[in-house]
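Presented below, as structure tokens, is a lone chain in the form predicted alone.
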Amino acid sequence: MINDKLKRSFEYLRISLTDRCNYRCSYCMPKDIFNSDYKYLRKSELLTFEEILSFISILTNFNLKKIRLTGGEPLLRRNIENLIGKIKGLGIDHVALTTNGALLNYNKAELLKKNGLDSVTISLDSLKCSINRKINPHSNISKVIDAIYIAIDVFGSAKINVVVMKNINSQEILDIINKFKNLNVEIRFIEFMDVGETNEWNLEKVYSSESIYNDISRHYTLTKLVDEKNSTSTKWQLKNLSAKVGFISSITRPFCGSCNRARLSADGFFYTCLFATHGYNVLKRLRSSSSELKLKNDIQDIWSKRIDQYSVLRKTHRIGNDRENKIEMSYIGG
């Protein structure tokens, strides 16, 4: 186990498998930027499955416990189930997937489960076509909802991620709860975050977790649940119902103090913060003559010197305007 300067251990890696996505969510890949003229990564610029596995194998020296596969849209990577099976073979306790759901049919879900996938999180922006078109003009609501039902059937439960933006989909909080309240799901309401540089984030667009909680509690009784260690969300049970709700409050209640995760970007850079401006080039190391021991020592050195707490600094106004650009979410995987 390795700890950083703030005594945070490294236990969790999020891997972006591709910078491509079939959707264009405004908070992640706005269509005006990520259009036909946008230069996506070439296949040769992506880590191969073998390179990903080599890196994970090195990280198992540090008590790595959990891996989440993200994107872009991770199901766009062919044969992802083979990667999952081999990751589980390395002794990783929990392998999870975050997807927009468009490509998650029954056959795919069962194949993922068979190869060792432990859990699925599906992103849902809205239940209304008019609002959905504002947030994500390429989305197919029926496919996303079908994917949620499929995930519950195959995996026994599902997480639903809802990025809440004030006066856009903030009026739909209760509608979404009413839709899924009798199912074994955790509906996670996420404050709109300033990831990357293209989503036109500003504080006025943030609908706080406190406001969301207040909206829900006027209609439902919420019972506090014990939060998992190092979890980004606070969890509550809807009384006498199957569903749980969670709140991810990066803006109003930063959780940097317990962050135990790093990220591997689609182009093979290792980042120690979602809001990073620089990363370590794992792909270059793996394709050079450098030894695995050198790579292992470099990662240990990087994490042991880590002091990242961007959200805390943002909240306390200790981030200067001259800060370099942050990595886009489609590269770093959210």
Second form
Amino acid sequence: MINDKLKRSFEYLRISLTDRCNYRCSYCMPKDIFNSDYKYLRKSELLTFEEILSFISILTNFNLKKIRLTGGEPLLRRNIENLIGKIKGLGIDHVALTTNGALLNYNKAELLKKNGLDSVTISLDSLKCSINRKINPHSNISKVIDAIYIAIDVFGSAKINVVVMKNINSQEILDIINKFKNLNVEIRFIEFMDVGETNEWNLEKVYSSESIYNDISRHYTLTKLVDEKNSTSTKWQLKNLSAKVGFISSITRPFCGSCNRARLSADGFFYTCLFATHGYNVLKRLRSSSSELKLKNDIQDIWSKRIDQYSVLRKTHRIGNDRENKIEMSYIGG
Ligand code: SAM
Ligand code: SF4
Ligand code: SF4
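Follow the form predicted alone with the form predicted in complex with S-adenosylmethionine (SAM), if you could.
Next comes the full complex, this chain leading.
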């Protein structure tokens, strides 16, 4: 077990498997920037599954409990189920996947489940074509909804991520709840975050969790549930219904104090904060003659010196959101 300078232990790794995506959500990969001229990572620059596994196996020395596979769109990586099976083989308790759902058909879901995937989160921001076109010109709502039903069938439950932007989809919160309220889902409303430098974030566009909570509680009774330790979302039960709702309030109520996670980019950089500007090059060490022990010691050293708390500092105006070289969400995986 390793603790950082703020006594947060390292327990959770989010791995971005690719910086590419078949969707172009405006808050993540605006289509004018992420076009055919954009320089995506080349295949040779991506960590191979074997390299990812070598790194995870080193991290198992540190009480690593959970891994989330993300991206870009992680299901674009072929044979991801093989990677999942091998990660489970290393003894990781929980392996999760966040996907836009476009490629999640029944066969794929069953293959993922068979290989040990524990849970699936699917992103859906709108049920209306007109709004969805603005947020995500490439997405096919009915495919994403089908993927949610498939995930519930195969995994017993699903999480749904909804990024809420003021006056864009903030008026759809109740429609989304109405659509899924009788299913075993957790609908997580996420405040629009200032990740990266391309999504034209500003505070005016954020619709706060408090506003979302108020909108919901005018129509439903919400009962507070106990939040999992180190969870980023605060969870509530919709009374007499199957669905739960969660609020991820990184802007208005930052949760840096319990942040137990690190991130690995698709090209093998290890970051200790979503808003980091520099990472540690794992790929270079894995492809050189560095020993496993050296890599293990470096990670231990990096985590034990960690002082990241960007969202808290931004909220208290001790840091601006305008620092240069902020990494993009599609690169680091959220
Ligand atoms: N492509 C997959 C997907 O969309 O589910 C996985 C990668 S995506 C970067 C992971 C999560 O980050 C998604 O749920 C997405 O909605 C969320 N996300 C992306 N950009 C965001 C932003 N600027 N603010 C808040 N959440 C964001
Ligand atoms: Fe793609 Fe996910 Fe980013 Fe949307 S949020 S553009 S689906 S990586
Ligand atoms: Fe963790 Fe950084 Fe997000 Fe704070 S801002 S919760 S330290 S990733």
